Amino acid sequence: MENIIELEQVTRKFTQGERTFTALKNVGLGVRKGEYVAVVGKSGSGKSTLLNLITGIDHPSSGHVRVNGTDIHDLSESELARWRGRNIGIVFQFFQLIPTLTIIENILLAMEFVNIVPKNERRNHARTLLEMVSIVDHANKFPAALSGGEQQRAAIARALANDPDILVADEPTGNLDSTTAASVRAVFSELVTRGTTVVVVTHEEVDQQKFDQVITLQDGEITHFNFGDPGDERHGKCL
């Protein structure tokens, strides 16, 4: 099976004045469709930079990034924005819902930007997503009226507005209590069973969670791969 996400010898350097900082060093990895992947490491290890490269928010200094069949960094900024809207849903730690729109309006706006879902189907599709994350009763409320966990569920529904093949989440449970965090992780697990590829950056312990891959970053380098299936031909290899 081909990789839906593939990085080859990817390096990302940042220059501040006369100082150059290397956030990622010759990173290579592969993620297959429908895998549930955790990216772990201490603060400053390069986790968020890796996510930004996968989503096309940032560009590599060198190396090759291919996502869902596209060499994304060969695209113009406008092409990249359209590609991202169609292929990747992004969940942020701090939700980033638009406070002046209701929950369902936040989802409808995401559909409007990409224009994949037919207009006459959008509201029903949005309600279906809210049902999936168990907050359909809050559809017409503003974000401030929801708890942190409910807002994160709303953010997940918005990320899924255009039925992307890939969902990435940057510390999605970092500001949630343990019970609410567990419910959000359950949503991710359900998405994986439906065939969505889910990549989560986390500080949490991952030993008891059913990830297909656990990728550990340290000082911008991958130091460890752990594959859920010991018979996987990639086991123990840095792709």
Second form
Amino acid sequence: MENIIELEQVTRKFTQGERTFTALKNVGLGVRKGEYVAVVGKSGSGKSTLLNLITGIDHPSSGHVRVNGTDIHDLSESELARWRGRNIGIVFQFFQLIPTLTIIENILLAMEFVNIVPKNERRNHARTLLEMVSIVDHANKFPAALSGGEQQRAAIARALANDPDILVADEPTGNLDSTTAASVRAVFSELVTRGTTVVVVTHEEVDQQKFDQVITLQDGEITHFNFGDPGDERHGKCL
Amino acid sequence: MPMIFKKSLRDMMIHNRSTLVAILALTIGLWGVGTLMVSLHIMTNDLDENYSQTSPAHISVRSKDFNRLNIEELRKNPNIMAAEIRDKSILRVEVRPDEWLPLWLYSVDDFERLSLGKFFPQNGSYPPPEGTIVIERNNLLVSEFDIGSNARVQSRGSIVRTEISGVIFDPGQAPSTQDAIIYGYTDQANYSRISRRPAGQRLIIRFADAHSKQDVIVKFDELSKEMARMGIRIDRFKIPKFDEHPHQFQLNTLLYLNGVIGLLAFVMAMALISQLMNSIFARQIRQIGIMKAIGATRWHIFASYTARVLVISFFSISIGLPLAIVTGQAYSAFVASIINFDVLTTQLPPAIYIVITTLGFVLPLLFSLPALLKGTRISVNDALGDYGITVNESAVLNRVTSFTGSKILSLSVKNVGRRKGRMIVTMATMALGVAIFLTGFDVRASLSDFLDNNSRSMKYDIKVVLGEKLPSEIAMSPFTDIEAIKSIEGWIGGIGRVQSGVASTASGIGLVVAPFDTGLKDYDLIQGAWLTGSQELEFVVNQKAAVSFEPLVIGQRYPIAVGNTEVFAKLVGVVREFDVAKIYLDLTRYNELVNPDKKINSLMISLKDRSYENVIKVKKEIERIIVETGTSVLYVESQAERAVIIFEHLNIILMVIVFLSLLVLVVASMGMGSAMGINVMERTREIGVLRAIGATPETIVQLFVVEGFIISVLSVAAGLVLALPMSSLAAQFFGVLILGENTPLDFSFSEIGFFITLIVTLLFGYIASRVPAKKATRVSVREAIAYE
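How about the form predicted together with the partner chain, since we already have the form predicted on its own?
The next block holds the full complex; its first chain is the one shown before.
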């Protein structure tokens, strides 16, 4: 089966003054379409850097990143923005909703940028997404009026605005209580069953059974690949 | 409405303070530049219009032989557009008890058919009934006259009464409020009765197809030959500035001033807009990152923030444009009342609206462009990773701050240097504001010092200019018994604006003949030396007369017409004074040449007690004696009053300088407030940390206030350095504008101006830093620490 996300020998170095810090070292991985993947590791292990490379937010110092059939780092900044809007939905730890727009407007804004959902369908589509994450009653409220969990659901709905094939989430439950976090995770599971590839970055302990892949990072290197499905030919392989 | 624009509008409403500051700054800028454009249009257009509708004379010619002239025939001359007999006598009129002013009395041939030097009836009778006069409307402001007043006119020593029957408006005359002259117009019979001179001896002419003074000279040359053929001997002629109002210089100065400072205020407003856009981007950088992460292209970001600038522009134009029109009209009306002309413009040309609107939309966008491009170009990674200010360790700053002892002071000093680019822009804007403000005061000081020096150089207190030349003993005798007088010297010519007419050069430059060793005046020499009393005839010119000598070479001999005698005299020096063009000669040499009877026409009186009150008291006594003895006098002038008149000429200019400079400083301070606002906002999380470890809200405020204080002090220092060349240039510029070519004012440093600038800047700096800091302390520690 073809990988929707593929990293080959990816290294990312940061330079601060005279010091060079390697955030990722020769990382290689593959994620198949419709997989639910967790990237775990302690703070500073390189999880967010990996996620930024997958979304095209950051560029590798060396190596290749191929997502949904595109070598994304060959794209210009504007092409990348358009590509990202069509192909990837991003969910941030601190929700990052635009505070001056209502929840539904936040979703409409994402649609407006990418312009693939017809104008006359946008509002209905947005409401459908809000229904899916169970906050349709809050559609016309501003983010500040919602709880953390509700804001994160809104952020997920926004990430799905343009029906992306991939959804990446950076510590999506890091700022939520356990009950709310569980409900957010349930949304991700639901998305996976609908065929969306979901990559979640977290520093928390994860239930490996719920994921197709759990990638463990330590000091910028992948130390484990765990494949949850015993039927997967990659199951049991560790690095 | 697209969400991206909806977001922009909501952002503006939420951050209403910075939006309002931006609108205010741009409004002030547009207001300044708009007022300038509106007033420029009205003043240049309407003063010209006022003046040209008088159909001003190109020349006035005096001759006792005009009875041989057929004026109707003269008018048929194709070179002549219009010609009229318009006699003029300089008399004196009592405007209040014992207070006399010069009266310029004109005879008018036909009040109903004025063809040049026109004036317009305003109130009362017109034409004036037999035996009465009409006066200029501005005269009412400097006298107790009204329609029906019975004026006492002193003419050749006698008092003549005449009724004021009406008021006219003569846009061609200098305003009485500034030049302290009464203008009277009457028929020829009454003119002769009052002035005790025959009428019909002064002709005013406007030539056809004359486009310059040179054309006038050429055409007059032809005319004078023709007159000579008719047996008309021309006694004197005077060519005023070509088609230019007597106070055009004042208007020019004001327009230049408005232009320079209004433009600077606009530029400062633009700098502020640029800074505000930077502040907006600083505040929204993470949101830009988010939008880019969910698919926004650079264009989306650019369009969103451009819309914001355009909305700011829209509101600023909506307020600034009508405001500019109202103030431009009000300012023009104010200047019109000062210079005595009517505002005629009722409708402004569409170009003014178009230009102001275009400026309001385009320039803020241009000035915001660097910030817009920077904001749109930022990568998602950089935008999402922006947590405000980072620190680059500076060894120099560390050393400096280690001496301060106080940790707050040390932290404030370090904070100043954390955003170097922003600090430089803030300081540069503020320094420019300080420099302009200070320059305003310095120019004022230069003018004031010049006037003081001018007044100090006059060692006499009262000048009596006689109506006729008299032997000095006779001229002085009525006044020798006045106890308060210290000394009297007899001079020839006139030093004031009124020329005695006794002697003048061929080109009409006034002559002043005084003892070379007079102790009554110290001259401000620009070149060469003062008269030496040498056996050779020497002369000195003032800076205005100097321009008539091309080329001007000290030591060279030039022909000078004195009376009817042409002599060669050696130019020994050039002096500077606030006066009309003049030539100075030594009395002894002059008497030898053309004045064997040693007659004089000016009495220069110095007093024992030179206080203002005493000078006015003695002047009134002199006026009483003049009336009692029937002495023929042109005018009596005290130095103290002359200083007031000169100050009146310049005061409006000084007021405008300081007001507009203050406006620039206010805009600059708004820029600083905006920069401090960004600093505070960027450090919200840092403020939270400081408060979490024990800093009180007052300590936080103190931290920013000290930072603002440091920036203010540095700005004042930089502004002070910048103000020196600016003030020096401005002094040169205004010297040339007010005093004429080659007459720069000396640079003067205004200590009071410096202290006012220092206090105002520190005060503005304090407000600009305290307000945002105080606001930041109202955020809870939890919120501050969680600030993204």
